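We begin with a single chain expressed as structure tokens, specifically the form predicted on its own.
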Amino acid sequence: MLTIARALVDQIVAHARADHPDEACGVVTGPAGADRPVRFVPMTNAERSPTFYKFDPVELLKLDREVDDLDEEIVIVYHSHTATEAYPSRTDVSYAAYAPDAHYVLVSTRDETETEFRSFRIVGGDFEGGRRVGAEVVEEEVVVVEPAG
């Protein structure tokens, strides 16, 4: 189960909408070992593509350093699908090696008025040449929490 603050959901969806018709991508980090998403980190899609995403390598290096310096981990890896449902493609699964224990959030922006926001765990499989093969996609419940008031 992914428990996430409404503000983070709103930031992810806003990023997906802003980058449409290209896929948006980014991460949400949190304290190491807590599985708690806290810090929204939008990334540049270096591919600038409506069907594929790749984190900008300079931003990715900066992110790796920040996560290490702040004793964080990547809790969520997110990206958008611009013309299809919010479900991991075979390509998405094969590239899910960067943060293997993360929640993989997909947002579909195919409908201008409705947004699909779903979370998955990509489990098992082997890592070959930086890609994941034979992994299973498991959808998980998303619980959106409002800030304490």
The other form holds:
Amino acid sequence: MLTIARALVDQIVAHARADHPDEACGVVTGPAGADRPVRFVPMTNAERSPTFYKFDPVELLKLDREVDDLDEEIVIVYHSHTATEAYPSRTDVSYAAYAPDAHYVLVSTRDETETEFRSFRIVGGDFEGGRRVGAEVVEEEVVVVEPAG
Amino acid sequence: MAIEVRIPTILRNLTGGEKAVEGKGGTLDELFGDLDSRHPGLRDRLVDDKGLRKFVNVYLNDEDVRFLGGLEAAVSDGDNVTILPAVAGG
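Condition change, the form predicted on its own to the form predicted in complex with the partner chain:
Every chain and every other molecule in the complex is listed next, the one we just looked at coming first.
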């Protein structure tokens, strides 16, 4: 189960809408070991493509250092699909190797008004030939925490 | 002094859980060969017969090695190497 504040959901969706029709991507980090998404970090899609995304390698290194220095973990890896459903593609699974234990959030902006927001775990498998091999996609419930009052 | 190599989470099963390991060599290729002798399988996760695997990022002192000659990049004692799988998908 992914528990996430409404404000973070809104930030992820806004990023996906802003970059549409290209795919948007980024992470949400949080305190190490807490499984609690706190800090929204949008990333540049180095591919600038409607069908592919790749974190800019320099930004990825900077992110990795920050997460280490701040004693954080990658809680969520998110990206958008701009013409298909919010479900991890085979390609998504094969490159889910940087933060294997994260929640993988998929947003679909294929509809102009309705935004799909779903979360998955990508479980098991090995890292072979530069790809994640044999991993399984498991959808999980998303609990959105609304602001108090 | 040696070359410090930071290992990503997904490859720590090859380093006994270690986040960073040390190695030696004059080029990145030699360094990976040296690491592979103590952590068998590591090199194959990073390199294929055409060079560095496409979806693996390797940084030498915070610079992407693709701009430093890839596997032929010169390394020496005191350098830091970081390995990070690309974050990508479709």
